[in-house]
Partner chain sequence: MPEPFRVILFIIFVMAFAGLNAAYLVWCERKGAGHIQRRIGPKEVGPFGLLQPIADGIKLMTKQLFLPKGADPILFMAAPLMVMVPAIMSFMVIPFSETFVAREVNIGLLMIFAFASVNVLGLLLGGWGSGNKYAVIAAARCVSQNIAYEIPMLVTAITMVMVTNTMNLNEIVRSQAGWFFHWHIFRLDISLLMPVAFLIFFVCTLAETNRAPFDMAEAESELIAGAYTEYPGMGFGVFFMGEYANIVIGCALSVILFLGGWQSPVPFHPAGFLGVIWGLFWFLTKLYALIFTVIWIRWTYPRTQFYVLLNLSWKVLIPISLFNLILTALQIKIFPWL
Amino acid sequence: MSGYFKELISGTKSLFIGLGITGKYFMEPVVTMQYPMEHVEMTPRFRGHIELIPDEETGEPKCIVCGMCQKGCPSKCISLEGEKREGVKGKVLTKYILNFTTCSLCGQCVESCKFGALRFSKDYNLASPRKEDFIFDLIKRLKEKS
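Hey, can I get that sequence as one chain, in the form predicted alone?
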């Protein structure tokens, strides 16, 4: 019989301890973000997928199609093409595809670009049930932004 009362007292004590903790945090301000109406502000060091940086004068990508980002990518998720156009010095970027399904966000592509043509985007809310939605045409995305 004495074991029964010990358990009853112990259970009541732990109940009041739990209610005390709940009451303490109940009075603190809410930190939950109401997701669809509010958005998280990304930190400066956030790594989203890569994106091309436009030239300030022309609005075209700074990329000169050297291929160092493609060679430096351990995931082999970058494919790019360029062509030599008449009257233009060097190659012109015609295709830049990023397969984000295999990208590991390691940053080798951004580090290996000596011309400052790549950076990490601030896109964080990427969700889709289709794999095709994560294969990005970065030239098209750059034109849509500007």
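Starting from the form predicted alone shown above, please give the structure in the form predicted together with the partner chain.
Here we give the lone chain, stripped of any partners or molecules.
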């Protein structure tokens, strides 16, 4: 009999504690993000597809077309071309295509670039129903960004 009342009282009490918890949550600010309207800042170590780093002064890619990234890529998803230009030292990058469909985000290209011309981007809104949309022209993307 005493067990009956003990259970009754402790049960009722726990119900009110539960209400207290949800009541507190009700008052607190919301924690969700309104995704398409708001975007979350990606963490520093997030790996998106690779992108070219622009030169601070000229805005042109810092890449000197040494081809190390292309060689280092285990998935062979980088193809690049450069040309000599009058009045410019070294080569100028004319084409940098990343086939993101096969990229494994391993980071070999970023590691092997000794000139600090490559990094992981923070882009993650990349959904598309077409395969061609993932063949990125990184020079174009760089221009669009700046």
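Positions refer to the first chain, counted from 1. Heads up, when I say rigid core I mean the largest set of C-alphas that superpose within 1.5 Å between the two forms. Quantities reported herein were computed from a predicted structural model and do not represent experimental measurements.
Residue displacement note: residue 21 has its CA displaced by at least 2 Å between the two forms (rigid core superposed).
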